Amino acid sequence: MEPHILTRMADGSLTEMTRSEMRADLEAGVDEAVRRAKVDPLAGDELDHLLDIFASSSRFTAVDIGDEVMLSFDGTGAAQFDRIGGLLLYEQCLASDSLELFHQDYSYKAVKTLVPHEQMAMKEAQERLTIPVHYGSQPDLGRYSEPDGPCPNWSTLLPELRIEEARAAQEQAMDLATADMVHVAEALWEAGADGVNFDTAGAAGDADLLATLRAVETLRARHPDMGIMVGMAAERVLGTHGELEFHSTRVAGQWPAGQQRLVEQAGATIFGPAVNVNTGRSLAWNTSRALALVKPCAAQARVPVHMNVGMGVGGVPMNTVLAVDAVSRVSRATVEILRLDGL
């Protein structure tokens, strides 16, 4: 009989499997992959060592010496400690290669009207850390709806078969989004902001990711030094519009792979991919489920692609307090299967 293996589901619960049973998930979570998203299976000795990672009996694993990647994060802080202090936190303890200055309302839409107030933030985060600091925050395209917002609620016309309307009102919450995402990334990249993240892209679907192409591609073209990172919202992206598209090509329905190249044609300069996690599911087949997603992107991408491996993405468990176990097997497998530039 097979000995029993400690591991976790995705919801970051503790199960046990054996090493067959492990192989059979990781399998599993590939063949996942292949069917909707139509990409290539791992290959048989990427599985091995993904097997070889998963079983270990180890509280911690790591890349060897010397295969180390950049650590960049979004939405930097603790709560217990100024946003500043936060910062020092993450670079002096935590070992970070780049953080984020953030507001906690987390949305460009809310930030434009505290713009003056975040530049002072800025400047200070730049005073008193050594390590790049970029500013983030959301596209949030749902922001701009009724009751809240200036335009018609699409999540309320859609149902009715307004068709027309709902994808109407898409368009012109675009560009109020675009134009604010535009104006905030502007005024913190001259406070001396190192770059700019669009985090969890594409969460309102397609409407939402053409937004920020869009502004990307407008600050590309007004100051081609500036850092701009975009991180996915998730695998695929929702076609709430449907007929969307840039620069000839449709954005919704897009996997990693198609969404690198629309990122990459606007010109950001980093690509953050996002796989959310089944947490009914373990923590090897969501794993293996992801990098099987992923792969294509990173072989293909000519700019840096640090993969989203947080709470709930990338096959990191959903949980609020993450066990080192499953963090550190997540990073590992991540690193030494796509080769990514960073995590």
The other form holds:
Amino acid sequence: MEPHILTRMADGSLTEMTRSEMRADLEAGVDEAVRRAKVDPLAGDELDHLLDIFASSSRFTAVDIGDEVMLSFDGTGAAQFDRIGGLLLYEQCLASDSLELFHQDYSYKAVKTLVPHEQMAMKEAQERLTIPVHYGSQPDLGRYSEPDGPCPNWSTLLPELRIEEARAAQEQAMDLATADMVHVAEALWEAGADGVNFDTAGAAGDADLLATLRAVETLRARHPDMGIMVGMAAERVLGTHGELEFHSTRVAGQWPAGQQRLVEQAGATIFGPAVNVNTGRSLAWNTSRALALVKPCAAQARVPVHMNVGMGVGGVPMNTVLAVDAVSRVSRATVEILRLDGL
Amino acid sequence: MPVAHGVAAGMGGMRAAGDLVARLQMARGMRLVEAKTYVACKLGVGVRDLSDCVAMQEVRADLGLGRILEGEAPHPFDPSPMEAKANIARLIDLPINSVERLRARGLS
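I've shown you the form predicted on its own. Could you give me the structure of the form predicted in complex with the partner chain?
Complete assembly follows, chain above in first position.
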């Protein structure tokens, strides 16, 4: 009888599988990616390597010495400290490669109203820290719709089949969001930031991503030395508008490789693909699916690719308290299979 | 989670040379191999040394690039963060925004 191995589901809970069951899950995850996104499957030796990583009984695993990659973050800091103290903790105690200063109301629209305070915090961060510190927030297009914003709410218009009104509302929101993102990014750049991060881009669909791409394009033209990171919200861009294009490429429906081409074209320096987890499936299934979806990026990218491997993305379980056995397996698998530039 | 990722796959930040490679990726959009090679060449070390905290602490001390504060081995005459960043900018030939802003205010 095949021995059982301790592993985890993507909600973080422990479970047991045999090596054969785990291999079947790895293959099923890849099959799901191939079927949905029409990507190439992972090679047989790559699946063998993943099986060795995930079927190991060790509590922790890591890449080989010399194969380390750059780590970029969103939302660095700690609830136990003030904001700058939290960044120092990450720099001095966690040995982070770079950091993000952020506001709890993680939205460019919200930050715009208190941007002088964020500039002060960035200036202090730059004076107290040596490693790169960027500013990050979300495009968060939904905030521009009623009742939180000035635009008609396309989420209520669409079910009523008022398609043209919904599209017009999103176009109106896009213009406002792009202006806010550019305003905040330039303000933080003036305060000494090493760059900006547009996090969970596309969360509200194709209009959300297009607003971000336009902001990136504007910032790149005005500030050639600005670091610009775009981290995605999901593996596929929802077509909440459906007809939007960026330089003649339809934004809706793009998978990671297509998203990456758009982000590069806009002028970003780091692209962060995101693949959401299915909490009802195993760690192995989710990771192999994520790796198959993102693999085309690594091959074609001209700028660094930092895969999102935070809570609930990239195979990492959806749980506020994450086990190191799960995180380290995803970390190692991602680096060794995809040969990415960072996480 | 940041601890697990950092130990499993990170370059070690200021303990090693992760922050320098990060600067090239962020500001120049250099991919990992290119950025590591560039930094190693500028520092006069091997690529593998970049994530070796023992080797890099000596290099960082010699070149004034800033080091982790260690309670058991204080180094009170190390450069401040802004001084360290000015040294980093000069060494890797990359303008650092906060250093440029400081210079623009008349300090060098």
